[in-house]
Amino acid sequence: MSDKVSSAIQKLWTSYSKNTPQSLQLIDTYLVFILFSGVFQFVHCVLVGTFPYNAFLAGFISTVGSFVLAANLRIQTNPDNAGEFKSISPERAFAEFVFCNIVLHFFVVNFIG
C-alpha cells in the first residue's frame, strides 16, 4: 500500500515539475506559505488564546483574502485559462493582485486599530 502512495505521489511531482509552467509554481509556493501562515496564527489562537481579537482577525482576514487574491492570479495566468481570459494579459491580471493586495492590507491595518 505504501508503494503504491509513494509511486503515485513521486508520479504526481514528476508530473508537475514538467508539466507546471515556473509562474505557476512561484504562485503555488506563495499559496502554501499563505495557507501555512493561516494554520499557523488559528493553532497559535487556539494555544495561546485570543487577547487582542482584532489582531488575530486582521491577521487571519489577511491570509485568507492573499490566499483568495493569489488563487485568483494563479487561474488568470494559467495557459490552459487562456481562452476564458482572452481580454486579461498576465500583466494586467498581475497589477489587478497587486492592487487588490495594497486595498485589502489597507482594510486590514485600518482594522487592527
The other form holds:
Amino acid sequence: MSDKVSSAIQKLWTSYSKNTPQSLQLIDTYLVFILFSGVFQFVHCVLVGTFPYNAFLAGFISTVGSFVLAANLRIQTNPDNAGEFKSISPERAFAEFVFCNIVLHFFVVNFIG
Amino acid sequence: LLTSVLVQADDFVISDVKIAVTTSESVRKLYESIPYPSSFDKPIQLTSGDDFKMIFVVNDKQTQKGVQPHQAFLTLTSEKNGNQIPIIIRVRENGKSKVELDMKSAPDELLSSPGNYSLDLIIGTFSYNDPLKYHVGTLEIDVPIQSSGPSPVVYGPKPEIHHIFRPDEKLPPIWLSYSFMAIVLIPWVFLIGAWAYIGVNVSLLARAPESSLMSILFLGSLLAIEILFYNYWTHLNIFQTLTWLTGLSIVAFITGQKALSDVQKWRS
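Please supply the corresponding structure for the form predicted in complex with the partner chain (the preceding block corresponds to the form predicted alone).
Below is the whole assembly, all chains and molecules, this chain first.
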C-alpha cells in the first residue's frame, strides 16, 4: 500500500523535473519558499501569542499576497496556457508581478509600524 | 411641562386641596381638605418616618378649567433662620397634581434643623407676570437635633483620582525570539539552494551584452526601492518615502520596459 504511494510520488517527481520548463520550476521553488516562510511565522504566533498583532498580520499577509501573485505569474507564463492569455505576454505578466509586489511591500512596511 | 400649551391665564385658582400625613406604621394621622384661599390653621406635625402628601388642582380663573403651569413648587421656609427648601411638583395636563414629602428621604438640610416651617405653594408660568403664592399651612418638623457639625459641602473638590496605567504586555523570552528569527530566515537558504540546483543562470549577459545594461539597471532600481522601504520602516516618514518612490518608480518603469522588450525580442 505504502509502496504504491511512494512509487506514485517518485513518478510524479521524475515527470515534474523532466517536463516542466526551468522558468516554471524557479517559480515553484519560490512558491515553496514563501509557503514555508508563512508557516514559520504562523507557528511563532501560535506559540507566543499575538502581542504585536500588527507585525504578525503584516508578515503573514505579505507571505499570502506574495504567494498569490507568484501563483498568478506561474499561471500566466505557462506555455501550455498560452491560448488563454493571448494579450498578455510573459514579459507583461512579469512586469505586473513586479509592480504588484512593490505595492504589496509598501503596504506591508506601512503596517509593520 | 415646557412643551405644554402656553397658559394664557390671567389668574390661577387652586381647588380641591387635600393633605394627608401617614406615619411609618402606615397609620393615617391627619387627613384634611383645605378650602382655597384660606390656609390650614393648625400646625402639621411631622416626625421622622412620616409621609406628607398633598393633592390639588390648578385651574384658570376665567375658564374654570384645569391648566398645566410651567413652574409649580412647594417651599418650606424655616421660621428660625429663613432657610428655604423647595420641592418641585409635577402638574399633569388637566391641572391635577400630587406632591409628597417623605421624611425618610427628605433633604439633609430639613432633617438637621427641626422647628417650624411655613409651607407655601408657588405656581408660575412664562406668559404671565404675577405668580401665585398660596400659604398652605405650617409644618412642625420634629426630628432629633443632630450634632453632625456643619452641613456637608456640596460643591467642593472631589477626592483625587490616582490613575494607574495598564502594565506593559509581556514579551516572549529573547532566546525564543532570536531562534524564531533564524527559523524564519531558513527558507531563504532553501530558495537560494534550490535555484542553484535548478540552474538559474545569467547566460543572458553573455549572449547579448548590449541589452544587459538595461536589465542590470532595472534590477538595481528594484533593489533601490526595497532599500527605500527598509529606510521607511526605520526612520523616514511617508511623505519623504512617497517622494523617493515616485522618482525611483519612474526609473524602474523606463528601464523595465526597455529590459523586458529586449528579453522579448531575444526570446522570439
